[in-house]
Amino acid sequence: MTAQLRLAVPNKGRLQGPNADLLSQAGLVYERTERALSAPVANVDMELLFVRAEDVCEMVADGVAALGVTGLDLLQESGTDLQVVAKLGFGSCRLMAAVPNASRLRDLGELEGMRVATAHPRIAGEFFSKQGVEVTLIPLRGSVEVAPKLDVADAIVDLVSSGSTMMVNGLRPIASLLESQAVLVARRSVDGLSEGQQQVVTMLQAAVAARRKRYVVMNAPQDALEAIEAIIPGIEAPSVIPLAHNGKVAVHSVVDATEVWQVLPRLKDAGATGILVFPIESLIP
C-alpha cells in the first residue's frame, strides 16, 4: 500500500494566504480550522501538514513531509540540502543590506569592521564572505529593522518587498544579497520524484502558469484571421472554428495577462468583434 502524501504549507505569515489560494485554484478541497494541524484533502489521496514556514524545510529534509512550500530565502537559510521542484510565483521579496539615512556608508566595502543584524545569519555570513568583507553579524528573530535606533547594528540585512518599512524606519538600501519568493521544495533522490509528487508539481505548475495567461475569444472576418494570428499567436496556433455565417470564424487564443491591455484595442482595429476575456484556472502547455 503506498503511503499517503504530506505536503507541509505555512500556518501563518505572508506566504500562507496566498499559498491558500493556489492550492484551492490547484483543485484541492480541504477543510481546516484555526488551530488544526493538519488537514486531509477530501479528493487527492494527501494531507496537508500546517507549520511555520521556517519549519517547512526540516520536516521534509526529515521525511516527514514528502514536498514543502517556503520561501527561498528560507530554503537558503536552513542549510538544508533539498532540491526547489517549483516556483509559485507568490511571496516575492528580496534580502536585502541597509544602513540608517543619516549613515556614511555607501557600500558593502564601507561595512567591514561593522555590526549586521539579520535574521538570515548564514546567508549574509556566507555573502559577506563572498566578497571578503568582514562583518560581525547579529542575529535576531524580529524587529530587525529598529536594531540601529536601538544602536544594537550599524546595519542590517532583512527582507524586503515594498521597501515602505525600511522607509518609516530611516533605512535605505546598499545591496540586494537574494530574490525570493515561494517554492515547492522536496529531498533529493536518485530515482527522482514519485509519481504523486510529481503529479502536485504538476497540478500547481499549471495554476501558476494560468495566473499568467488569459484566455481571449472573439469573432472575426475571415480575410482577417493572417492579422489576428500575428497579434496573438497562442500557445502554438490560435483555434480558429468557422461561423454559421460566410465568411466569419470565431477566433480563442491565450495571451499573456500583462498584455491584454495592449492586444484588445489593435484585435479591435483588425476587425475582432465580440471580444470577451476570460481567466484560466489551469494551464499545461
The other form holds:
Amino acid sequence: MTAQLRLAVPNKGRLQGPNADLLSQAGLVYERTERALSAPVANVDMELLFVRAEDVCEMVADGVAALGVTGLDLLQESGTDLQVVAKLGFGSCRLMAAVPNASRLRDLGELEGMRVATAHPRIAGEFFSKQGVEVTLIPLRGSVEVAPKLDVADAIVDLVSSGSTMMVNGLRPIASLLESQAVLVARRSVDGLSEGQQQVVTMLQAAVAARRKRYVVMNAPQDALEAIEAIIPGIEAPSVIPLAHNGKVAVHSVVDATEVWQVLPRLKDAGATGILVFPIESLIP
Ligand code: AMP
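Structure of the form predicted in complex with adenosine monophosphate (AMP) (previous: the form predicted alone):
Following is the full complex, with the preceding chain placed first.
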C-alpha cells in the first residue's frame, strides 16, 4: 500500500490565507479546526499538514510530505535540494538590500566590511560572495528593518512587497537579490512524481492559470465577427454559436484578466452587445 499523499501548507502568517483560498478554488474540501496539525481532504485521497512556512521545505525534503507550499525565498534559504513544480502567483515580494536614508552608501560595493542584518543569511551570504563584497552577516529571525536604528547593523537584506515598511523605517533599497512568490515544491520535478501527486500539481496550476483569465460572452451581428475575432483570439479560437434571430451570433472567449478592461470598449465599438465577464475557476490548456 502506498503512503497517503501529504501536502504541507503554511499554518499561519502571510502565505496561510492566500494559500487556503487557492486550495478551495482548486476544489479541495477540508475542514481546519483550530490548532489542528493536519486535516484530511474530503474529496481527494490526501492529507494537509499545517506547518510554519519556514518548515515546509524540511517536511518535504525529509519525505514527511510529498508536496509543499512555501515562499521561493524560504526554499532557497532552506538549502534543501527541492524542485519548484508550480509557481502559485501569490506572496509576491523581493528580497532587497537596503541602507538607512541618511547613509552615504549608494551601491553594493560600498558595503565592504559592513554589518548586514538579515533573516536570509544563506541567500545574502551567497549573493555578497558572488559580488566579491565581504560583509559581516548578522542573522536575525524578525524585525530586521529596525537593526540599523538599534546600531546592530549598517544595512539589511529583507523582503519588500509594497516598500512601505522600509519607508516607515527610514530605509532606502540599493539592490534586489531575489524575486519571490509562493511556490509548490517537491523532491522531484513534475515528470518524476506519482500520478496522484501530478494530479494535485495540475489542480493547483489550473486554479492559478484561471486567476489570470476571464471568460467573456457576448452577442454580435454575424458581419462583426471578423473584427471581434481580431480583438479576442481566445485560447485557441472563440466559440461562435448561432442565435435564434437572423444574422446574430453569440461569441464565447477567454481573455487575459489584465486586458479585459481595454478589450471591453473595443468589443462594444465592433458591434458586440450584452457583454458578460465571468471569473474562471480552473483552466487546463
Ligand atoms: P510568514 O513569516 O509566515 O508571514 O511568511 C513570510 C513569507 O511570506 C516570506 O518568506 C515570503 O515568502 C512571503 N512574503 C510576501 N510578502 C512579504 C513581505 N512583504 N514581507 C515578508 N514576507 C513576505
